[in-house]
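Coming up is one lone chain in structure tokens, specifically the form predicted alone.
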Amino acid sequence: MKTMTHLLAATALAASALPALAETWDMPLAYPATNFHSETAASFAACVGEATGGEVEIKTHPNGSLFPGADIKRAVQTGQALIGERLLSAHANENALFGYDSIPFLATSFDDSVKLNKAALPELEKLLESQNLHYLYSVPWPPQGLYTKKEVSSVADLEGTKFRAYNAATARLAELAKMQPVQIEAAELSQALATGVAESFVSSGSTGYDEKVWEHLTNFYQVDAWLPRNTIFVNLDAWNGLTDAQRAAITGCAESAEAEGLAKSKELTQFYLDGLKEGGMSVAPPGDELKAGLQDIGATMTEEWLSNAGDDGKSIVDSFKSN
């Protein structure tokens, strides 16, 4: 009984030196891999598999190819996959919060996104962790700007434009705008651009640059309406089951790729603007009456939201405004 009891002893103390059974993470993202969000997060799976020791190594999904854009939330919660990225103002119609970062005219620069974000992020983590979901870290879009086929002087003339939506509130600014608000996901959308299904949209310059829209469009408006972010989370259960050294370990390679990120979606911005031009579209700021036009829409989507996110949403506008 002795010698079982030294030998069981002996198992668990060899046992404990060993080091943790590797895990792989498969971690679908919406962009091309040549989209600075998907170089990000690829950086970010490497620190995480350099930090750990190997002991949690992630492999990256890019352009919808494991799930597209719409399914990532779901198949993470659900452990279909165990992190991944999402634009999350695309679930904004399952809860006003998620569309903090889409309040048209709110947070217009980098500066302000980050403190946006900062005011938002007690709520948000609360919410995702409600649906099984941990924050890790996001990464903000370059300005949003107006994408169209043809020279536009104010809002009557996008009236019928068919319009490109990608999450509730550019669906809701086609609305208010007279235009046409079709779904479509990025991975989709030069395919709905070269068959006629979007003639506009509101999207960074990296979007229309990735997609090489002057092929079908010929002018972009730096209306400047707002920075979307999106945002890396990983799957509850799944965090939980890590040691805190892992945990630790994750955390600093997600404040390293969120720090990575800004900085390239900053450098980016002025690069993505140039590249718009040599395609050979006009890239200019609106006219006043189109701005004035869009700003009164984003008055009203502003109201609208503070009313659908009730006491948490007025108290991340307050708390933005207040700092």
Second form
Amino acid sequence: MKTMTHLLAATALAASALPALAETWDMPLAYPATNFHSETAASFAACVGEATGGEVEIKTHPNGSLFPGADIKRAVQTGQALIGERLLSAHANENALFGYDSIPFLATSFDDSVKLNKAALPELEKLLESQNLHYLYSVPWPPQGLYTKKEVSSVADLEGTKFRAYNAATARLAELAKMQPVQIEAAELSQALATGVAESFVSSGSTGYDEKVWEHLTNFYQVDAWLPRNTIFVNLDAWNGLTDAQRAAITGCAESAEAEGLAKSKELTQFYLDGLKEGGMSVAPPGDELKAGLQDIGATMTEEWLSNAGDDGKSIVDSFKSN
Ligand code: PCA
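The form predicted together with ligand PCA is what I want next, because the block you gave corresponds to the form predicted alone; please supply it.
Below is the entire complex, every chain and molecule, led by the chain shown above.
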């Protein structure tokens, strides 16, 4: 008991001598450690450690090792983890606004992705705050294309295909193309392809490259449908518990990470496509018929999103288009 008292006294003394208690925050990530998003998160974490003089240390846990992708948002909301990265469009069933970055053919270039993110940010920050989350930064994936295991020249050729979806938009696209959607995290993708649970999907060259999908698939069509984002957010209570100086340091690191992630995504787009080719895949734009069919589906999905997202959604799209 005596030792315990001494220990407590010593701890209290040490704590009062420091400007703030050093904290370590676990940061779950859904994608592999070698993925550019995970690398960006690692340099963000290093920046935070340095900029706060070690008062806030962040430890990244890639590849769904701490929480699978689908659970990361909830984990950070409830404080099981204090910071995390998530493909927020996967939560569009909860609130359509989360799907602002997956509206087909609305923002199909990096520049437009940045513009759309700016237009959506005020609403997105509010929505996240209402869920006990503070927005830090977000980074787009390269443009989304279609992976198949045979040549396809029209949407009709896709009918009946087992399709891996990663969010509500990809699932809806599958339904409209009469495919069979199944929700699968990237960490489980190669296994799903190997076992035939999935035989097609929409994603970037990045995920196809990470998961070596040339072992199972033959074609990548450069549809450039949209550029979804991974968003990094922090538990709002933890954020409010920081000092102004710590918050400013973390915000600065978030800005640098956003710029670094965007630059990497741009630079690596062609590298990933070359990697798919080296793996033996055909990488090509879709033919006219396939393109037109996907654009029809995109028009339906855009209407549906606008009606689900209401006035807030409409003002995001209007503000994006007018800038
Ligand atoms: N890769 C992620 C989401 C978008 C992307 O390009 C995935 O397939 O899970």
